[in-house]
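Just the one chain here, laid out as structure tokens, in the form predicted alone.
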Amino acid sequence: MRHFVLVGSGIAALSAAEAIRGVDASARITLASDEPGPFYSRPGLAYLLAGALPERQLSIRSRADVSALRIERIDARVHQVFPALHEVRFTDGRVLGYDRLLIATGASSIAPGFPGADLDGVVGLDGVDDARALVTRAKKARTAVVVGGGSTAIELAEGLQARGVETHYFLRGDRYWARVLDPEESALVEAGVSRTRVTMHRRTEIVRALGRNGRVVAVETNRGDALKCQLIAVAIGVRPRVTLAREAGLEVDRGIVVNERMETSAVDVYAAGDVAQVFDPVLGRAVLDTLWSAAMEQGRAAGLNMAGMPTVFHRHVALNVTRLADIITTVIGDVGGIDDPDLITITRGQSEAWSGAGTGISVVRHDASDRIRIHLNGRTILGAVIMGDQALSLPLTRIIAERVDITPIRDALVERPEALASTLLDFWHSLHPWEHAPYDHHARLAH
């Protein structure tokens, strides 16, 4: 009986376990993680923090489904991996042998560098424990400061405000999430944030956090102001947790380097999820994704290969659907982003591929409540941002993923941006006449 050890308890590890069990009914599967509890939705933490979703609804598998996988769980941290011995060692000294090992340790928030960052009250949002702690802290806090960019910063700001905490959002730059959004898109989100009564401060950063008895009581800013607060929530980016892999002698760059079968540089050791750095043949380089869908697909591919079913992982176009200040927003592929002073690296729910090329032109269709931007280069659409009505999400995802030649409509897209939606939908239907989008339902956007 083969023994598979999975280090991590996120969607990548779960997907690997499901894939292994689907191939090998008799295998022994051990999942090791210092985060106990059921498998939960990481994207759902924003709704838990805001009070829009009870914690029990974060579970992504029923007890019966998990039980059917027959996973042995060890609620402890793996301290060392010994690839030559096919063993892992836990912090409590226990040693466990394996036939195949998956490292799915994810990524963790980057700590801020300002003085006072070690005070009680400086927090992030890495997992369900952090969300629980924030809910508890919000009951006593009067004022909070949020710093950073991406969807996590918005989640923190809106969640704390929804909990009755007066919240101030500091942006080091001139606008929100410049790495992904263009100025008008940023403005739409910022207006939505302001409607929630979160106060935004542009070109503002924390010089130091002030404390009393080890706890945050205020921040000093680069503008010479002092703002009293009891919480500082930080979302300046994440880094893959690669210490375990590096100390084991595996090849590590920004993440753990894997091949098309999710294999690391060590025999019988695999990696998947936020910690894995995967080659993208379109970009011609290895990239990091912190996307739920990517982690799920990588975990499944890793599990199949571990179980002896050769499977090539085909990296799909980077895609995320999120809610930014109550605006449903889909980001697909390379959207031509620029450097973002609020982020040290990518944040959760993002891909390095979103700002991969940085070349091309953008075409925009915008009305009162919906916005579409496509990023073109030559004969293909490199990426897109869709805000509001999502009628074009599926067609654009397929067009971008399949690198469809848009030469027949390129001039129309560039010269008549007001007809962008209808031009794309008509083109899509000409390619896939058997697939019908709800034209009538989305008539307001398409025409």
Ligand SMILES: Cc1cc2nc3c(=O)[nH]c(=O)nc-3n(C[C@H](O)[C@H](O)[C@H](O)COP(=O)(O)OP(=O)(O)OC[C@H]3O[C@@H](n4cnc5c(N)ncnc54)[C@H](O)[C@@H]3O)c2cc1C
Contents of the next structure:
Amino acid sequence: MRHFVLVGSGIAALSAAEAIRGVDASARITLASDEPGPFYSRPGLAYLLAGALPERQLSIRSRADVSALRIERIDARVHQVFPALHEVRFTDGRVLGYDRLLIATGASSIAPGFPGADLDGVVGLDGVDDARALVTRAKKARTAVVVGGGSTAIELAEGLQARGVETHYFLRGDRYWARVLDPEESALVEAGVSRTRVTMHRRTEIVRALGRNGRVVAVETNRGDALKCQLIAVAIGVRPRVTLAREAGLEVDRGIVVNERMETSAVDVYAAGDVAQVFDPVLGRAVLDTLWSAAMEQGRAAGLNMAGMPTVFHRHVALNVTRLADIITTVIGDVGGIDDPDLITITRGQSEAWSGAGTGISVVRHDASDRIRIHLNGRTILGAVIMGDQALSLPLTRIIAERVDITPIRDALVERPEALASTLLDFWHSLHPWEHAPYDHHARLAH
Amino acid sequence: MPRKKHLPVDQERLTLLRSARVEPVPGRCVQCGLCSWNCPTGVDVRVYARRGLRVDDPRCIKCGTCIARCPRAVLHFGTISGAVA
Ligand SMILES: Cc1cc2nc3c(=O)[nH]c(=O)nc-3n(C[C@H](O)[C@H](O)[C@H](O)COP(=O)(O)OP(=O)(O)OC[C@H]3O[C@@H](n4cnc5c(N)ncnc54)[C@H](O)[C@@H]3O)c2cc1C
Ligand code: SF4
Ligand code: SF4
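Pass me the form predicted in complex with the named molecule as well; I've looked at the form predicted alone already.
The complete assembly is shown below, putting the previous chain first.
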């Protein structure tokens, strides 16, 4: 009987466990994590914070599903990995042998660098513990400051405001999420944020956090002001948790370097999810993703390979959908992003593939609340940002993923951006005459 | 006895509703559970979304709440035949 040890209890480790159990009924599977409790939806934490869901609703598997997996759980932190011995050691000194090991330790928020960042009241949102702590703190706090970018910063700001905390969102630069959005897209989101009564401050940074008895009481900004606050919520980027792998001597770049079978540089050791840096044959380099669906599929591929079923992980086109201030936004492929002063590294729900070559041109269609931007090069669409109406999001995902030659419609796209949607939909229907695009009926049925 | 007055029925809408099912677009779902939490008849929509299956549950009244509440635009109405009615 082979022994599989999985480190982590996120979606990558769970998917690996399910894949292993699916092909090996007799395997011994041990899942070790420093995060006890049921498997849950990490992206759903934003809705727990906002009060839209109770915590138990975040659980992603029924009890029956979990017991059918027959995994042994160890609620402890893995401290060291010894690839040559095929052993892991826990912080409490216990040692556990493995035949195959998966490291799926995810990524964690970067701590901010301003003086006072270690005060009580400076928080991030990585796990359910953080969400619970934020809910408790929000009951007592009157004012909060949010710094950072990406979707997590907005989720923090909206969540705290929804909990009745007067919330201020500081942007270092002129606009929101410049790495992915263009100026008009940023403006749409910013207008939405303002509607939630969060106060936005541009070109504003925390110079230091001021404390009393170890607790945050105010921030001092680069503009020379001081703002009283009891909470500082930070989302300036995440970093893969690579310490275990690095100390074990595995090849580590920004994440744990893996090949297409999710194998690390050490025999019988695999990595998947936010912690893994996976080679992308299309881009010609290894990239980090902090995306739920990528973590799920990498975990599955790792599990199958560990169980002896050779499986190549095909990196899909990077896709993320988020609700930014009530505007559903889909980002697909390479959208020609630029540097973002609010973010030090990759954020949650992001892919490094979004800021690729940046050689394309953009074609934009803009209605009152809906906006579509596509990023083109000579013959293909490299990426797209779709805000509001999502009718084009599946066709565009496929056109981008399959690198469809768009020569027949290229001129029409560039010359008549106002007809972008119908040009693309007609093209889509001509490619797939037997498929209906999702949402075709949607408009007629969902009032 | 006065005859019951029926509201005018949009035949096209009725035909569509009869064969309509909530369908997920695979790859967009983050399993947050908002759809299931808001379904008035208790359908666990999230499970369908995870498996990429259309919602075939007798309790579904095609109210569209799950579709409207999903923060990732995963869900939409499709018809059983898949063809545009
Ligand atoms: C607030 C928030 C919003 C998000 N929104 C989106 C979104 O909209 N779309 C999207 O695609 N993605 C989103 N994400 C990202 C998505 O949740 C992650 O990509 C995904 O959860 C990664 O899964 P994972 O299994 O790789 O890692 P994780 O889920 O991070 O799991 C890692 C696990 O390993 C454990 N661990 C770490 N080190 C050790 C150790 N030494 N010993 C034992 N256990 C250890 C951790 O405690 C944790 O349980 C969001 C994330 C957050 C936090
Ligand atoms: S609400 Fe949407 S994203 Fe959340 S579980 Fe349901 S289908 Fe998935
Ligand atoms: S359409 Fe309405 S009844 Fe049907 S699954 Fe969705 S929320 Fe539930």
